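Only one chain comes next, encoded as structure tokens, the form predicted alone.
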Amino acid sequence: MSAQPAGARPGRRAVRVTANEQLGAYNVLRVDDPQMGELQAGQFAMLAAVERWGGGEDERPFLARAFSVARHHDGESSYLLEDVGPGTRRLCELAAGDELWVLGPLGSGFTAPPQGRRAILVGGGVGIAPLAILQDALSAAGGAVSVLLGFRDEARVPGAGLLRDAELATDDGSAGHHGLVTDLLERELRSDPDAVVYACGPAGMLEGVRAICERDGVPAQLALEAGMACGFGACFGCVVPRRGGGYLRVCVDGPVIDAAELDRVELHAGAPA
């Protein structure tokens, strides 16, 4: 889980995308980028069309989207996408052979936790992607993990079939326990309260991690999703409130930041890509 050298990052190249698979409600587009090169589990890259990719009369282009890499593997990148709007539906289109731009690795990602203590992953939506690689390097490490999953819906059930043995929790009910996976989390911390917590998805299931965790006094790091227009710190345009007082940018500071730093979550800093 070594992150890249410090002021190291790779310029932005065009790559091919070598699948886009369907996972319910989500795509998992893969695609060739040995230049990715090593990675910390919690990293992100922005993405563009090579092609098409604007919006209206004349064609005006979209800013690049910021996603967490899900997996690196063999010099290939996977994402989990979902379509919400104009730029992701571009994305969702994309098939095998075509191009795509991508900028990173970026941001700072998670750190393992100390020896001997289990890691409890929880994840929503298409917030699960960084889990998904970070299950990977903890498990290739020896280390005990837990996966609790939340979905709204049966439709997006299927996106947990990109972490293993994953315990589910869906809002009407169609999978597993019926409710917020924050109920699982809770029942979990009952049981050890020693574990370390990392979590990813929207603003209002990371508000409930965070202070469940802080309630527990157990450690917590969160991957915040923000709309960026740079990913690197220049635009300010992804700030979230630090406890004590200024602001963190999730493209630099984060995207993951200990639960520890901030009083809250909020609204914007879980928004979908």
Ligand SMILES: Cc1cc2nc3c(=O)[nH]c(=O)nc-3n(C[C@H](O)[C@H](O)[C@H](O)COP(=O)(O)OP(=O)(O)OC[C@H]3O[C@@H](n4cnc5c(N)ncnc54)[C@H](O)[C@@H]3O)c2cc1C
Given for the second form:
Amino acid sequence: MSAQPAGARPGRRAVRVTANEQLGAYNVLRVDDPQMGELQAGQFAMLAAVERWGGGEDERPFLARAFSVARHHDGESSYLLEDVGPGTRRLCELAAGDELWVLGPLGSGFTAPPQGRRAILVGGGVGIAPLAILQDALSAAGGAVSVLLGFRDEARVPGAGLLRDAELATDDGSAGHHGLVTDLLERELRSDPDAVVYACGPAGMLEGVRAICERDGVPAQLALEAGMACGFGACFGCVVPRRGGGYLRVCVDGPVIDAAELDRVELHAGAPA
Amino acid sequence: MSAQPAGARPGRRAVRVTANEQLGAYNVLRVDDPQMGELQAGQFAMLAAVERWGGGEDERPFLARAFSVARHHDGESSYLLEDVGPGTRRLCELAAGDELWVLGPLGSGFTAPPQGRRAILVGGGVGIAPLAILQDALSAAGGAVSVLLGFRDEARVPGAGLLRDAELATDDGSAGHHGLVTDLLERELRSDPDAVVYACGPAGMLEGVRAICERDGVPAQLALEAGMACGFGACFGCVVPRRGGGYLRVCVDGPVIDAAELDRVELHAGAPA
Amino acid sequence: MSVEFCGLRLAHPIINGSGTFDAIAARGAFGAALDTAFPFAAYVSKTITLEPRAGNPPPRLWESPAGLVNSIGLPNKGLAGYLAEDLPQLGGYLCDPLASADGASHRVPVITNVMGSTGEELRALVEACDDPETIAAIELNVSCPNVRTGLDIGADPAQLETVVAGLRESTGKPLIVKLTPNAADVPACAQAAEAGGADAVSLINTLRAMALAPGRAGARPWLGGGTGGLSGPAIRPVALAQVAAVAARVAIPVVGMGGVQSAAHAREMLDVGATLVAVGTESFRDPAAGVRIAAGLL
Amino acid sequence: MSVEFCGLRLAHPIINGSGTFDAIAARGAFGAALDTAFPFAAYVSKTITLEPRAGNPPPRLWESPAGLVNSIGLPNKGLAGYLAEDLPQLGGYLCDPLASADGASHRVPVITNVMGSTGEELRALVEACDDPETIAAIELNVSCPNVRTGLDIGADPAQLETVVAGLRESTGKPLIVKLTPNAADVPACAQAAEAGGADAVSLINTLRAMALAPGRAGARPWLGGGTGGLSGPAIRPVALAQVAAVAARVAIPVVGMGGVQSAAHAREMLDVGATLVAVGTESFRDPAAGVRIAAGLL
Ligand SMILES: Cc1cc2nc3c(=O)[nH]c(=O)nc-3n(C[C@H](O)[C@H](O)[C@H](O)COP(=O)(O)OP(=O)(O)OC[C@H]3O[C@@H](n4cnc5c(N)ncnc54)[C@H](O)[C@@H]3O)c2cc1C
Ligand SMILES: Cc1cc2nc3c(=O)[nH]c(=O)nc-3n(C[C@H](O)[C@H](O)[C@H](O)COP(=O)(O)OP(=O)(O)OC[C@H]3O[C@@H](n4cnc5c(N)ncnc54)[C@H](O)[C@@H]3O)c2cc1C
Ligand SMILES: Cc1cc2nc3c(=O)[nH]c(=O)nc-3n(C[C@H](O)[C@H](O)[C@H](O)COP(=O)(O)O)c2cc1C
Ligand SMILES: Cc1cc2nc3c(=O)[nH]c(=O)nc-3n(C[C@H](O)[C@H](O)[C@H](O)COP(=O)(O)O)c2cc1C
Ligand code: FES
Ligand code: FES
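The block above covers the form predicted alone; next, return the form predicted in complex with the named molecule.
In what comes next, the whole complex appears, and the chain from above leads the way.
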């Protein structure tokens, strides 16, 4: 996890879908992809269906879409998908045997906590995906890990099955704590202020995590999202403002970014609320 | 068949595919479409898949595609399809239950022969489609009908199953006469110069039919093809030169056009040979 | 949802783009059903020229990614043929479905689109259209190449202002100038049209484009006319930018078009300042697109 | 398939469009594998300005039908940063896979794209690029708004000729003028660049475009920069028309680009007269698009 990744092949590859299972409101897409090779938790891949990528709502999708690698072992990768638009819809539709374009692994992932410090993993919604592979890696390395996951509603709670021993929070109170996952985080940090935080989820949640960790002086690694055209630093499209001025490219400077590098986690200026 | 058609609804409608069967190199697509109503043999419909129309080769198809109605009874229409590009490929892929946009019936169809004269139906390749419904209509009206069909190769011969009692010609000699279907037409016209000819097929075949019929003074109705954007006279895109100057819109002045209206049947100037 | 445009009261803001809907052919295809379900709140004729034109040799169409390249070449019966044969039919049966919610059957106003390559031609066209009662407004297509420069007449603001000013006296009817998108500064062209006395501007016309015949060695234009114009969803972001820029610069109403396929797209055109929205290529895919889009705006 | 372009010998005719491939970031992402599999026969830098630029606020991207609208805003380290930090790296490892079929490892020539809003800025940029051995040619991006008119500097032929002529003396290296497509008469602009002393022209840059934030009442631009530029297959028919028209009017070589996704598309650009073909947006979908297209031309 801490070694410098070897780098993806400089071209996309066509791989086969092995399964596409529903997990509540989500889909888990599995693909046979030995070339994904060694990767860091938190890295992602750009995905596109080989057949009929296009022709959806507003004649899209056209570009590939970014997805965290949720797991990779024995040459098989899995992705957790939420259908939010024409690209994710097409991917959710794929069946075993269909072909998928994959470019990855891309970006830089999470860094292990200093020896002896507990990792608190905070996930929201589909953002739990990179925490699954992170939990595997940290547990394999023998570290202490706590998992806190927040979901909007009952339909999304089954997503928690992707990780082990998770404590839940839900907006609608259908499972676990009725409220925000950041409430759970505050409680954990009170009992273990030495912990290190790893978070991925919607911008509002990440900003909550960032603000809490800044206030409490806790190191936090945030896996960000941004609209991406390329995923490998070519288009300069996926930027977020960096503390102190200028911008970071989420695809190559992240997606995992040290919270100290950000003034705040912003929703894209134009993104619908 | 001779009554003025009522006209299609002025909007496309979504209908369900009931079956899509292979017939050699062709597909027969059946759809549940009671609104197609009464139609003339030779009329056509504009078809497009409701889902994923687009995203094929060169990010196409975008516009709907024209297809002869090969049969329509008990509220079910059938179409004979040959996969030649992104639009036909997508249609060939549809399965029972999938939705299809249909606009039609469109255009003007074949006119019955004068009382007592035999109809010779000459079809080439996928162009046999409108002759199937024409054969039904003429036979039902009690007229004498001969059917001559030409195919490129063995894989296409099964298409002949769409009509009854057809005499075949094939380019590769795999069935029937080894040669052109127009050879069969010449033979038929020698034995019955009073016949009326109905033809549909590739431009080269239609031009052969036209030239023979002009030479022999035999009336001929040719069902033409042309690239179409709309199918109902809106775009002026589907024209062929009219004898004496100017152009005919294949979609509204045809697709069935009296051979006497044409100097010759031309391949689109830019069409690949 | 009814809207006022240059003194005309329209049932809703959706009209057709010139040359993309032939009301007479459509009635042939769809029969009397069309009379009570005409998809547009006003009907824009295809471009009429002084003399009849056969149009360009085929092929005239090329499908491109999310778009259509056409090289139709403005076939039309000429002014006299249009006035004598088409206009009486158009006046006869066009009525608006949404408008008749109040029980009354409203005529759909006819906007006649004209093009000429000289000032005299244009004057003759506009004067002739000033007379018939059935013509509610005149649209001037200035995407016509200047015989001297080869550039569209409407691409040069100074030239455009002169042309429009020269025609202004010829008609008391609303004069809409359909701008060319193939200009460096489309808002300046819009301002020139306004200064010349136009009552409204419409845009965008198709973008200059071409296609080659596939599967052959060597370059051979596919379209019989050599080059053509690109329309459809492919150009929508360009259209939206031009419509927004023009609406920000002129006080007269703007008719926005280019790639509109849905009520959401039409809403965007209205949001950036258009008063009416025209639907072109999408009507080819669905002749009822106009009424579907209008209903979606409710 | 090797091709001569302004005195440079390239392994094949496929290069990247400026601003659509970052060789340094790509090496970070793909590691040493890129050194022997660089997808282009020459590498065009993104646009370099005199001073560093952070670029536009996000969002910077909008996916449109078969296209992409971007409003990146030319972020770059500025001339000094580029020369000191980037150029040495670029000189270091770029080598061409197809060229090395003969066993030798060829350097991929670097073309530096520059933009300035005044004559002095441009002169400083071009003079500075004249020196380093690693820079094989200079591309001038003239899609820069004139501070006075707001129009692209390159949209007015007379102005463009003056700008190019003023720079010609500043370098002995090949000078490529990247034309703006947002002009009434792009071939006239190309001729002006030629008359001013350009060694080549390249086109098309993105078409002026915009997008609105979805799902909200009222018009609100999606892009942080307000407006953007459209690229990708949506614009290919427009690009082909402009490249063909320009190639027919100038004697200097032409670099054609706009929506090229396949060898067949590249072949079309070559067929209408381009000497090189640049790939932009398609590289985002597949970073190996350049080498795939080049291989397909064999
Ligand atoms: C590093 C990274 C990792 C990710 N991991 C995952 C994951 O594991 N699982 C997962 O489900 N998702 C993940 N995402 C998010 C995923 O990439 C997006 O959900 C996906 O791109 C949406 O595509 P779409 O076509 O389905 O939706 P789109 O229609 O593209 O819409 C998604 C959002 O994009 C905006 N938008 C709408 N229209 C447009 C347009 N035309 N152009 C540009 N933006 C538009 C809106 O804000 C909209 O809400 C990740 C993203 C990143 C950057
Ligand atoms: C009245 C009528 C009835 C028809 N009936 C039938 C029928 O019953 N069964 C049947 O199988 N077919 C029928 N056709 C033909 C059918 O419409 C075409 O095969 C279909 O439109 C091809 O679409 P595509 O996307 O599969 O192929 P395309 O890629 O569109 O190619 C088909 C041909 O179009 C040209 N072409 C290629 N690229 C383009 C482009 N980008 N833009 C424009 N043209 C291009 C070329 O000449 C190519 O050979 C009929 C056509 C008409 C007009
Ligand atoms: C086939 C076709 C024919 C057209 N004919 C005309 C015409 O005669 N006069 C005119 O002013 N515009 C004409 N146009 C342009 C349209 O009116 C409209 O400006 C353009 O197509 C953009 O809108 P759209 O993307 O909705 O089609 C034509 C467009 C098409 C596609
Ligand atoms: C994200 C993006 C950034 C670009 N940046 C630049 C740039 O810095 N300088 C420039 O001259 N052109 C720039 N371009 C234009 C491209 O080089 C090219 O001209 C255009 O995208 C058309 O080609 P395509 O359709 O293959 O992308 C950019 C295009 C895109 C999509
Ligand atoms: S997605 Fe293109 S630079 Fe990050
Ligand atoms: S297909 Fe549009 S007029 Fe015939």
